[in-house]
Partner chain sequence: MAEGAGGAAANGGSDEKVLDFLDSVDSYLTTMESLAPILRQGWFDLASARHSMGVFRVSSASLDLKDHSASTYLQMVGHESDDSFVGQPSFSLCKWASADNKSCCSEEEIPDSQLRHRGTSRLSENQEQNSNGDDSLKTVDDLVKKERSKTLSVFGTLVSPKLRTAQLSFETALEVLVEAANIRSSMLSAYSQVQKQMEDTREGEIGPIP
Amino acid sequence: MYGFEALTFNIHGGYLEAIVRGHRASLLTAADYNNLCQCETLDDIKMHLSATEYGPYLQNEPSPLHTTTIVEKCTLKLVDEYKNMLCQATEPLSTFLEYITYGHMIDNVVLIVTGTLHERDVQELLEKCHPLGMFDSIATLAVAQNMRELYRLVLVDTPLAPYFSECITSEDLDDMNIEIMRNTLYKAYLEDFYRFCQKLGGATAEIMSDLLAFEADRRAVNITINSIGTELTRDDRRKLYSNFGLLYPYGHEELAICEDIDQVRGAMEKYPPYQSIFAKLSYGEGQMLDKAFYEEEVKRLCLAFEQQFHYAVFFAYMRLREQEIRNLMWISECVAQNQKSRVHDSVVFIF
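Just the structure of this chain, alone, in the form predicted on its own, please.
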């Protein structure tokens, strides 16, 4: 029953919640980002990060540094923290933590399959995969020619197996089919994660419902914008939207028939939480939409820490740390390519 978590939550979840709140305190602040934006070289960035929790991960890296090295080491820190929490978690928190990684698994599957289609080296592709989304048989994905083989040979033994039931076809894999597969898998994953959180009940269900609904709505908008001008029919587009969220079902009906970004804007402005996002954009401008969505997401993730005795803080922390790594990647790229005038374009301040 909602409100009674305080009685029993700390028996199994109290220690890890304290740990994750401690990790959250080590996220970079606006002052850190302002200092990073002043850096002239990647070595300056490394020197500034040495005073943060990233220091031990970067200290033995020789000059000259590369952006990929900085991102790799920062991601390694996130993976270490995640594995440490997973080792100490008991049910149902351990299952909740595993759910967080399924999105990365889907991205890795799509990356390998797309790369193989374009005849890229499998080893090179494996290096680009996100470490949180790795599983034992990932290297053998390269042998599959269609969805059925992909499922039968590789994915049947992974946590993604139940999500494949909707997209098993005998069609050969091409760029369009792979993109549809990615979005169908994500839809099944988000709906499954949503049901799991509802089953947990209490504050976890309340806060995670809001965060997952936002994710589902953002994906619906991105699918709509990316499918404008393609051969994807309205019905096909509609099938890729998740069956929950603020836009479900009437907003989905409107998005399914949108032909340009201004029509998408018109549909979204009927929903007050998204009106403020689209108000930041001038008409016909879609490039800044991602940043506006990230800023709104960060705001919601920070609010998850305002309540106690729930699992949403683990999800929020992982997402905030991933956003921080995206920020560091953008700043590093701008410094490396001598484009410092653009450094603020994609940085999303967390605090």
Contents of the next structure:
Amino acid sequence: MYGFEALTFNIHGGYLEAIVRGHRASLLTAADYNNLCQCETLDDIKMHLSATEYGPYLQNEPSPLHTTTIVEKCTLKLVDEYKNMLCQATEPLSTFLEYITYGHMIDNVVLIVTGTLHERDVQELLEKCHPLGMFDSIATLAVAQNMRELYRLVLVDTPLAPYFSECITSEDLDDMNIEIMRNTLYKAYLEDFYRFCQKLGGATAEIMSDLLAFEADRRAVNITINSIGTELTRDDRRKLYSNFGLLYPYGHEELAICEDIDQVRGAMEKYPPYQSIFAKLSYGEGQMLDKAFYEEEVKRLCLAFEQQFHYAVFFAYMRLREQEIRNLMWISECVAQNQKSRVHDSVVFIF
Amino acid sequence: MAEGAGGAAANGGSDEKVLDFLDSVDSYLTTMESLAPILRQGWFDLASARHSMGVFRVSSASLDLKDHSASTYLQMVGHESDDSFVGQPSFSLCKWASADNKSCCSEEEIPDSQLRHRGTSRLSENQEQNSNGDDSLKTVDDLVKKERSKTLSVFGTLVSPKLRTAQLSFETALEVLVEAANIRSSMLSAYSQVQKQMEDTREGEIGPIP
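Return one more block: the form predicted together with its partner chain, after the form predicted on its own shown previously.
Time for the whole complex; same chain goes first.
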């Protein structure tokens, strides 16, 4: 029953909640970002990060540094923390933590399949995969010719198997089919994660419902904007939207027929939580939409830490770290390209 | 008197060639200066796209290594207009010449509109010409959009608008480079003409060697 988690949560989850709150305290602050934004070279960034928890991961990297190296090493830190938490988690927290990585697993599957289609070397593709989304039989994906084979040979034994029922066809894999497969899998994953959190109940269900609904809505907007001017039909576009969220179902009906960013704005401004996001953008401008959505997401993720005895803090922490890594990637790119005046275009402060 | 007039004409001619050369140098330097900011913007847009779509989606691992024809060709046409100097090559871009579409569909090439000849009012003729022109423009636009999407499809079919902006920036940079190459070609040609003029003038002053 909601409200009684305080009696029993700490038995199995107290230690890990304390760990994750400790990790949260080590997220970079606005002062750290201000210092990083003033760096002249990537080595300066490395020097500033050496005083943070990223220090041990970057200290052995030789100069000249590359932006991808910084992202890779910072991601390794996140992976280590995640694995530490996962190995000490009991059910249902362990399943919850695994759910957090399924999105990366989907991205990795699509990367391997697309790369194989483009005759890339499998080893090279495996090196480019996100470490959080790795699974044992991932290299075998390269042999599949269509989705049916993909499922039968490899994915049937992975956590993604239940998500394939909606997109199994015998059509050969091509760029459009792969994109539809990616988005259909992600839709099925989000809905499954949502149902799982609802089953957990309590504060976890309440907070995760809000966070996942926001994620579903943001995906709907991104799919709409990215598909404008492409061959994706309105019906196909509608099929890629999740069946939950604030925009479901009427907002989705409007988004499905949008042909430009201003029509998307018109559809979204009817929903008060998204009015403030679109109010920050001028008409016709879509460039800052990503940053506006990230800012809103960070706000909601930080609020998850205001309550105790629920699993949403783990989800929130992982997402905040990913945002931090995105910030570091952006700052590194601006420094490397000598575009420091544009660094605040996309940095989202967490604290 | 006649010699003086001839000398003045020759001087005027050489001045014109020098001016042509200086104009072409100015154009070349201006064009090259405009290239750097376009490339900078392209790289910045690419970084924005990687930030938006994720570094794992926009990476070199996505590029296609299968045998396929280039989407853009550079055509070089060299001609000799006079035996006395090397022909001035000219360069042109043939964009989005994919396997499905053998001929180029560059934005500048608008297919000839098929105009029907009518004996009726001029207004309806003009309207028809405009609508035929609009239709052909729309066809070219659609083809161009399709070819652009095809080139970007290595990163997925639903890509961020920032990636499309980066593509446009690099396309513009390519056009500027070709323009610079043409201007450089005419600059070198003007330079060789000026040099030849100076040699002729020197020989004229010294006179034939006994």
